[in-house]
Amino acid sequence: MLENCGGDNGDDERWSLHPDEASQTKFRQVSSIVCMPPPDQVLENVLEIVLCFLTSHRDRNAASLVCKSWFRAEAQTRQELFIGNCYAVSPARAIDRFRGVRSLVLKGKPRFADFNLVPLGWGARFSPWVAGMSPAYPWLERICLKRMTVADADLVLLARSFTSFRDLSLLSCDGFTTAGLAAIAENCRRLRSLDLIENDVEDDEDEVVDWVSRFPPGKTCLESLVFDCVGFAVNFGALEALVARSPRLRRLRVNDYISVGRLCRLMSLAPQLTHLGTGSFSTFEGEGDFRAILESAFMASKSLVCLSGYRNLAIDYLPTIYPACANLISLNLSYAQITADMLGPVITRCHNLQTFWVLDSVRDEGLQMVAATCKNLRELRVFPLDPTEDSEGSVSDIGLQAISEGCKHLESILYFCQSMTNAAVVAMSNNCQDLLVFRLCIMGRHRPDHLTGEPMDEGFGAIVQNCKNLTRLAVSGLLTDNAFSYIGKYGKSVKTLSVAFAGNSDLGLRYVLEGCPKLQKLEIRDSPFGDAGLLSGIHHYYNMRFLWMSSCKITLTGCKEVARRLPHMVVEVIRDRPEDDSGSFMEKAYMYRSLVGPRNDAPPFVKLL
């Protein structure tokens, strides 16, 4: 189970080998095996042929555990490697077992790094991985990194080591600059996708490199170019020329230095786009009026199914997207501060929408419009315009209940609000029983049902009881141990649980750890759970990817006891500053299973037990 250290099955269609490549590779493997099978290896060779057609990581993991010969055969045929925690295994051990890897997905920092709860310099460097892979995997084609620290030198080594490299995706990474991007553009001549999503690109303004112009001349293989997180202007002439010579380009997401005038020119060069990130979606000083031209460009984009961007939305330009709305299956307005009145004419044209992200500035009235129109909606995310705890609520139980009544095929929801009722959550559990992901974030601490004053126990209890396939749950608001007893009793499929400002004793944590057999990831912050609750999960921690607890009531003694009783669990006590050692409770603790023991690159503010 090496490639799945710490976690889910890692299945991701975007990072699977293309069907034509997979079939060709299988044919080559089958041919080489059938031509000269060693007499004493017939059964193992037959097994390798069968394993070539196993694509699920979970199935391959299970096959590798049958016996030693299955273990060897699975390793020899593995081409796609998923590692959910970069410290769960060493690069050397992964490379020694899997010799034929062509695609790697590697994850680093805990998810709470997204909320600035993991101090800068914690770790998760990509350097040892790329240094180990460069001589071992010369045929590597794809890398996807999430929450990793990636240096420019890493990108240079990557670009120069893998002659067949095609796809690079960096999500929530840091440490690199436009110089690293220039190395990728210049040296990866077969590059098919470069996706930069929510990264911190760390250039000083006077050191920005013109990375777009480094792509080689002539026709490219580019199918996807995403750089909306890059906070610097790009050479538009070079970008325009790149798009013009990329006939396979299907996905283009530009940053907010691209005006609507420039967007029009890009769209005219690539009418085949299926995914478009619009950049600023406003005019720059001195530009004219492009509304008619932009509307014609959207009208000509017959293949467009996904729209995002709108980072500096000029509302006068919003009607230009009307011609594309009927075909849209995904619309991301999470950077656009729009009202219900602005949203209405757009959303009422989006009858086929399956994914919708939006700010809570649309209020309950906007969500009611979504519910009335988007009957096939599968995923909804409602983000807060003002994420502070004492902000005025813009959406509430009214909007949630409207969505549950109108979008009964919903599978995933993330909903930030300031007030909620049990009745609305119960209604969602009854109306949307296909839910896989339910994340309700009541931003004010310990908020009860705002109509009855009761804890939110019954609402979350109904979710886990009625949504049988629920795999991810985030709870908040005023919750007692009863809510956690419901989760332990009914949440048999829950793999990821996030808890904030909830619970009233260690019994609540014990209910979860003893009752959720599939639990893989548990994140807890600002909750009253202590050592007794922590130690109640000793029997289950080896089956989990990680446990994160911050601002709880666990002590150094409790953390040491976990480390003593579970020698293959790495227990990290994290302080915001090296000198911050005051207080009886540990500020942050991060625990994860590892095949290689504690890491050797921990900074001074991390204490390994």
The other form holds:
Amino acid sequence: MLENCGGDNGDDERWSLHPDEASQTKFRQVSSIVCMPPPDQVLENVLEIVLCFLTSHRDRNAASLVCKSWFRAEAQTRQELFIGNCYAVSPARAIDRFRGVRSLVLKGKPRFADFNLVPLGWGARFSPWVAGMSPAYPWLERICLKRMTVADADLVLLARSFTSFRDLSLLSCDGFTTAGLAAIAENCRRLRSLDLIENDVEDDEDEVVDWVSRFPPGKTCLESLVFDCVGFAVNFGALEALVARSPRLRRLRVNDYISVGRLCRLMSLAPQLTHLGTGSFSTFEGEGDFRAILESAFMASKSLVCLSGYRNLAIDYLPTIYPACANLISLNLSYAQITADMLGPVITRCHNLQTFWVLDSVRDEGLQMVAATCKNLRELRVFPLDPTEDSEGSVSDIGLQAISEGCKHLESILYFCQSMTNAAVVAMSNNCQDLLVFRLCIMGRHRPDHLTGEPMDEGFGAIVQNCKNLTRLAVSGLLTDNAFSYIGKYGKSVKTLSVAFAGNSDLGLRYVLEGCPKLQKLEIRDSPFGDAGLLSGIHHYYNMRFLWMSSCKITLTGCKEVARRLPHMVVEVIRDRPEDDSGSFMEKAYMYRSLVGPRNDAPPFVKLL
Amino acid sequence: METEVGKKEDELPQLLDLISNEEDWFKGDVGRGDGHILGDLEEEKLELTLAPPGGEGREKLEKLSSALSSAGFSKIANSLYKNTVVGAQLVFFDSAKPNAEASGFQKDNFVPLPLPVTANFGKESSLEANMRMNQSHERGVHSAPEDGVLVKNRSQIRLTSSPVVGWPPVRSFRKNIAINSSKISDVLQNAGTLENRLRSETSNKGFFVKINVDGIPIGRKLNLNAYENYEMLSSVVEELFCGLLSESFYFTVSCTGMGEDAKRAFTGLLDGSGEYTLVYEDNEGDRMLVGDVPWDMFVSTAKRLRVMKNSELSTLFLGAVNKKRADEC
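Alright, leaving the form predicted on its own aside, put up the form predicted together with its partner chain.
The next block holds the full complex; its first chain is the one shown before.
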């Protein structure tokens, strides 16, 4: 039915859209056709049908640029609205253009907010968005927010406004309490997933609301319930009853107030689970020994592919998961302080593992075990048990080298260590050419290669050179401008770059800004890049989502120059203290393109240029 | 571009002069590039036996750390915010450390001197770094892997003494893991019901209380066990909510340098001399001024904190507080 669409405008009389075919389209917003419509209308109708099949927002953005007709058709049919920077556009403007949105993805604060670099109250409030969408998108089904400030009142309004609401994902958000969760539980009758991941839930101890009890009685549609970040006890009886009446439940991640005894009961009620967050994974006083029961629960859960939790792991209980290991695709042990000996029996059973998060307490030896068994590993994250600069390094270049030799299909790695060598990083670049994400954090600032004393330039250079698909890179250790020249020269696919305590001069920044055409997100801290480097990116900033520079050498003059030359850039200067000296360096500068100019909700410590 | 770089070079010599005056503290082959001074003092209190060669380094260390602690360690973070060459700052802090103590604990001890700002400097520093690396490798004693207890205590201390905000880039809920997981077995021996277990777990994790500032809808949580006295608490509170308080607050106190001026800045919250005052609610539900009771008692009874505007303070509850004081007398 769609073969000749988008073709010649002059031949529209040859074919028409049969009324039956029109009704067969799954997309109701296409105007129904009763009789032969005018040619323009036909084209637009057809276009709308075709565009249904375009789901990627990048493809849709491209399609909308073809001509006005395409712009309109695309705007009518876009169902998922992805906004990577909530300040790049206003709610009113987005709602005005896209009338049929069913799903919203909205991201707020810059990533460095995760590390306390963005003062409280900076912004990214969800309130204006939900207020605007409430009347405009009655059919909204899905909201996914990342690093936004979400108030309880927002959740209440959400729950009351969208009767078909199904999926709520909050990642790294803050501002809400269990009262907000209660509103969601109570009012969203079609709720399919409630995923709370790494949020800061802000209750007082004595004001915690029993939100789990608020789910309506009777069978629920719940497929996913993730609440491991909610730091308050839940009503276990209510949780148990909820799981019992949620036959579709596939993902359950509980918080660390759930002991193994309770976990057993939940698992027995939901043997169909695919993703399990195990909570505390220890016994509470007086509970007794649940090892046998737990082991049989894991044996019975044949669908389990993803395990996480282990917030207070009782080591005697770790063997109970052995029966499930062979099926595991994803295992997160990053809260469990285990040694290589404890890891061994687990990991040697995990032949199918693709995602593995672990603490560096397993040491290089543990990583060697991973490399020996997990031949299909795609993503590895090694977190530091002691996240300080002078802690004793538990993993090193040895572990990285082993991983590179054993896990050739590795696509993503985040590795915290105290020391590294260029040789190991080069080895990884040669062995793991599928790498998309390479994030190496040498925790001690300015650490060189610990064997040769050289800067880490060659290692990172090899990564960008050999891993042609690399899109995300985070660098650390002692780095000169050479490292950045490599990134600029070879990092042609790099979209996200994180820099800290690196480089010698403006040249470093210039290399990157002039050399990386796909660069979208650049975050830099504590590096000696100044105004000249900043201004060398003028040609590219409109193609980027944002640039963050803190504790560098840029000045107010430089920032103002950017603002002057790029009228659609919003340049924010964030101050922790009032500046006495106007010639001094900017503490924090955050700049991003925007269709709506400087925001009107900036707090006093943010200056908009 | 060249002229701007030239200006920076003019600034650098001043910082280098500063360092050379501190020669007697600065031992040439000392490692380390950050300011864990308070952390080291804590380690001495733990009586760790990796002994430095002589005692004189310790005295100087104590002098420096007491000077710094009167200003609150957040000043270290602030001075890193100030726009000086980062590397030189690192060296300055480093100069206070006795060198063998540093070598006993850390393996990769070196610091580039200073942080390379221009290409020339960069080359020198990596050479110097190389030299240092070799020296410290030859001389350094590599400690055996510490047992779990030591790691725990060190991580507890390190978390409060790290001077650089947001580094390493690990989210706050990933800190304290060592403390949590190893304490559980002790806790479970003693705990009764689930609620008791949760409560004692809280007190072992570090005592988190919620803190709000008037006019700011979002609160934060602070770990009271992480601080030792009211000055530290006050400085952390100020830093946590900095920028949100009205600008006049900063103009009434001067925040330059360490010492007396800084002291005045930080007591603004505790003695009512600024525009805001720190109050807390205790386990009996009463509102109290922070600073009245001994620190340990405060930590054990405080349930939540609030930074209140002085105008609201006087009308609301000073009467009640005075009454409480009178009762206690």
